[in-house]
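Only one chain is shown below, in structure tokens, and it's the form predicted on its own.
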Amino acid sequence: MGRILTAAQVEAYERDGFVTPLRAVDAAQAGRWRADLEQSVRAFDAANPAVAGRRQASSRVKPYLLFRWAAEMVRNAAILDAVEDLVGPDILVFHTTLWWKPAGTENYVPWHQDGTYFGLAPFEHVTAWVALSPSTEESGCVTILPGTHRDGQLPHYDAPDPKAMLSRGQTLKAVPDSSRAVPIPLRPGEFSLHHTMVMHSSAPNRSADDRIGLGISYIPARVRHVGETRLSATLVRGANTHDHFDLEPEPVSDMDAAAVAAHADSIARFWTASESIPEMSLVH
């Protein structure tokens, strides 16, 4: 028995590569995170306008750099419990995506893994990802395609399209079987795991309340970064024992100058080394 998992869970992510569902908070509490997420993302990108072919600042990345709502969400003591049952007790926050999908928009995310562009090895990053409004069928939830964590790394390719919600349009070159496809329903506050090597994605949301959730990818302190660019990392639980990241610094209040600065150079980093790192099939 884990802190959070039944040893049937944690056989069943082993087996299907994610589980599900979990309660990291109540729906009221779930309710405050995201009226602030919505203050403050809005405020944020006010502050820092789009830019036409410019890589820039986006509080959709690393919000956790930023605002206090995603910082204390990715130290959510459930959550980490319940990463802390598959990957031990040092953990890391690698990577963190806002995922808002508008309500009646044709956004999406196409079939991909997650870690096709992140350059980690070993493959032991979880990702974590927290509803803060219902995450259903109808607005576009998220799909996995169970057991395809153990074909390992698939190559991708690039379709860049701007309904497309990846950043690079990463899509796995064979179209997979759908047919066995299995959608994820989470109610606000709840969350669900899954492997980085898993097949996923979510469809438009045709519901009429947007969907929004917070991705959060997690890493066990033995996990390392293959290219040549020191990233960033934010120690959510026990200690840094491999010190294959530098460490970034929590917010103290939302987008004081401290944070800001953090943040910009954490995805700096990022952005550089995922241009330069090739298809994960590449180094495993």
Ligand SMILES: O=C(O)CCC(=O)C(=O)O
Contents of the next structure:
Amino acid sequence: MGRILTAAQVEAYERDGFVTPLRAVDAAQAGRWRADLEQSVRAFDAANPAVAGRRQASSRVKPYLLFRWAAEMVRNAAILDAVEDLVGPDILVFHTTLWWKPAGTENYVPWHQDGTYFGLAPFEHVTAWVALSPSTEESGCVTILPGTHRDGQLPHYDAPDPKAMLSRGQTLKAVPDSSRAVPIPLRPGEFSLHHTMVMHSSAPNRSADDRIGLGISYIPARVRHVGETRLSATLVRGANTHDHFDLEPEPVSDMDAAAVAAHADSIARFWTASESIPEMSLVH
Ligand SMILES: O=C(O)CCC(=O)C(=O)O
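Condition change, the form predicted on its own to the form predicted together with the named molecule:
To see the whole picture, the full complex is given below, headed by that same chain.
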């Protein structure tokens, strides 16, 4: 038995490519994070209109470099305990996306594997998806095809649909048989963990509330980036044993000047790298 996951949960992750539901914080703390998020992200977006041509506004990408609520979330002890059970004690945050799907909108996430344009090797990255509002089938929760992480990296293409919420609309070329798909409902403060290669998607939000969650990409320090651009990441537990990334600073307060500069630098490097990475099927 590890720090938090039972042997059966670790086995389920290895077999199915995900484990759920787990609890990070109580509903009251999730509510405080949500309130801070809504206020701070709106303020940042007003001051920094989305980068032209991008589907994800800058505030949705690596928000833990800008905002205290996100810096606290990526360092949450319960989440880190569970991730440690899967990848060991030296843990970095490589990436994070704020998945904010407004009530009654058509935005959706196409079938994909997270690792497609990340350029990480080996494929050991784990995504913690942390709910800050009810994530239900009605609100368009994440839906996973169990066991597909064992199929390896499959070809994707960049879908032109602007309603697809991924940075490039990356979509699996062969539409999977979704009849075996499993919805992953979560209550505020709960999280799931999924493997970087497991196929997943999510449908539009048909509920009356926004569906808000943070997708945190954790990697063990031994994982490296295969591209030419040196990227940055945040050490959240243990030691940076392999020095594969420049370490990022923690924001002192929401959008302080150093935080804004570190965030701009980190996401600029990330976009440069992800655009120059061919599909990882060519690399592995
Ligand atoms: O939030 C969603 O609907 C999709 C999340 C996702 O694709 C991810 O966390 O990898």
